[in-house]
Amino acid sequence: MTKIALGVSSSISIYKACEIVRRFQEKKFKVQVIMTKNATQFISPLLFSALSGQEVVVDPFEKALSKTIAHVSLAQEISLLCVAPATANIIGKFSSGVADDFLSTFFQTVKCPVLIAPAMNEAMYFHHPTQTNIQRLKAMGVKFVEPEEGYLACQEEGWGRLAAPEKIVEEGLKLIKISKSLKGKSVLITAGPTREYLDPVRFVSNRSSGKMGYELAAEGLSRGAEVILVSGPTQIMPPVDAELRKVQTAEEMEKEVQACFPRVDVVIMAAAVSDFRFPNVSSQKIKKRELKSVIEFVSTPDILGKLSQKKAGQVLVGFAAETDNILKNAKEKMREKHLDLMVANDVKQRDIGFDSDYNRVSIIDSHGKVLKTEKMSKREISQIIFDKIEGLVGK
């Protein structure tokens, strides 16, 4: 029996977390209760206790779990964390990394999807805090079940009312079904610049940061994917359970690649690999009187294409970084590369791509459709891609 756990914090709608512990149930899965302590004020955990079969935690100190470090033991143990009701302040919790109960201390260990079901007055939830706070959680790859209209606790008429629980449990069965989605499938993504070295001082790069190819890999090991993650030199703190190869120059790229790509499934090409290097890297810093006025490049692999040659089955994904005419560069390069999926950006735009969280890409696939999305967080864009790549394997 799968077993999930559900958070409860102190709404006025606590009252419903009990029809989602049996709705849960009726699925054949194990829940497990954790409550804050403001919570049980309004219901006690004894009721919890008799609906669900589990002893419900509220104090990570309590002696009964001392044998284990709970909040991380736990974490090993669940599918799927449900926050339902989720307060203003527990969403804040989670949001600024605050971490001085369970279930704010639980959130920063679990791997597992998580779904957050907001509760609480209208001018609470549009509170531009909380808005913040929601956003920035989204963007982290947390989803959440949106509140209703309705009749509120404050005997007003408005938006902050709990969804219904059979919505709830609803997202949080999908959430479960996609964490499982890739599972023994194997997917390789690069990410990050690539640096060509003049000397041991200079060389010529691009502003790529990796955070792309950083969340796309969060992405697939979210879905239950084996990742690899061949990674330019990037300032970023790689995904835990990736296996990290760092690379330096598109050579070094090629060869991490090449070596891969027999035993993978996906090949996600994140990376902004540089065009050009030097003929000749010289093993001292060259001074500058010495430097020529022209100095000579030579291309550097062109390592998707080079795949496309060798695909036994694999799904291709490429990145094309454009500043003008985007889609028909783009569909050009798809084609030459005989990719299966392309996504393209404009990187003339300074509040999105390089250097940001944030992007607004198109997505073409091998009959040229084309989805194009709104700015949004590279998590959430690195879920769409996904979703277009789950349709693509195995076929």
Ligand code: PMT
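Please read these numbers as outputs of a predicted model, since none were measured by experiment. Numbering follows the first chain given and starts at 1. Take the two forms, find the largest set of C-alpha atoms that superpose within 1.5 Å, and that set is the rigid core. What changes on going to the form predicted in complex with the named molecule:
- With the core superposed, S293 shows a C-alpha displacement of at least 2 Å between these two forms.
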Second form
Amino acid sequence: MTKIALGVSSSISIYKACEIVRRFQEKKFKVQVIMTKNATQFISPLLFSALSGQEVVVDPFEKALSKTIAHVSLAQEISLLCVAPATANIIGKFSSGVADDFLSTFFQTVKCPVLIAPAMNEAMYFHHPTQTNIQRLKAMGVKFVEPEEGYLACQEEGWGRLAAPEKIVEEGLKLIKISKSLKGKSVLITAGPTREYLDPVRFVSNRSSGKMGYELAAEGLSRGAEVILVSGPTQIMPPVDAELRKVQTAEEMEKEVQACFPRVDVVIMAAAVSDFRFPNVSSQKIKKRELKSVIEFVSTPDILGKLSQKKAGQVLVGFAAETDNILKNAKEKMREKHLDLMVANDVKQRDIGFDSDYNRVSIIDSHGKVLKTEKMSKREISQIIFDKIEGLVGK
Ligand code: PMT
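Compare with the form predicted on its own: the form predicted in complex with the named molecule:
What follows is the whole complex; the chain from before opens it.
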């Protein structure tokens, strides 16, 4: 029987959590309920224990529980953490890394999908810190079932009512399915810039931070894929479960990508590969007075273009970094490189694209159909890209 964890925090809508337990059970899931201390003021843990057939977890230091349930081992057993109802307080703790009770500590240990269903007064829901916390969690890959509009416990009409239990369970089941959707598949992702050296201290590079590629890697992992991340120099943390291969130059990147290509199902080239390099790399720092006479460029290999000639069923996804005529240029590159998908982004805008946490992209498929996204976190953009890729893998 598959196990899920249901986190319950202190909202008046807590009574609906009983129905959520029941509905997951109807779908043949074992439900481990975790309550915050404040939630136990509304409903006794006994009720959830009776419903779920499992001892409810409240406090990490309870003696009886430490024998049977540690937050780490439980995290490995579950295929979903659903938090419903979720208060502004627990959302804030998750978002800022506070771990002062079982549920908030547990959140930091889970690798499975997390679904949060907020429930609170309308003013609290739209309060700036709450919305910021929700956006931050979405950028980490956490999914939300938005609250509904209606009559609230504070005897006002407004937004903030917990979504219907059937909707929460339906979203939870979808997430469990997505978390296994690329199991057994291998995805190669390139990220970051390349550096083309002139001598030991000087190089040509670009503004890529690696964020787009690293978020794609995190999303691929969350769908059960094996992820190889070929990365140029970056200042950010790679996802822990990715196989990281660090490179500096376009030629090194090509070597790694070519070596892995036969064993992967998907390649996503999010790296900003330098188009030029210096023909000779001096082993010593070139004197300033000689610089002008030695600066000359030759082309780097077109990594993606070369892969398309060797392709044996792999899905090839490119990124087009454009400043003008975005769709036209991206479609041209897509044709030249024989890609299955092209993700075009406007790198002239300062708030998206290069070195931003956000992006706004147009995803072009092989029939020329274009899907335009809103400005979103790079993780949310990655989710949309992977939804598209999943439709192509194995075809
Ligand atoms: O890293 P971030 O700060 O998060 O920024 C993300 C990003 C803007 C770098 C990313 O979204 C992006 O657009 N990546 C592609 C950048 C790029 O090199 O675009 P291009 O239009 O020059 O190249 C088209 C495609 O060919 C790309 O997939 C590129 O990886 C690939 N290419 C390019 C040159 C080359 N020699 N070999 C290649 O394979």
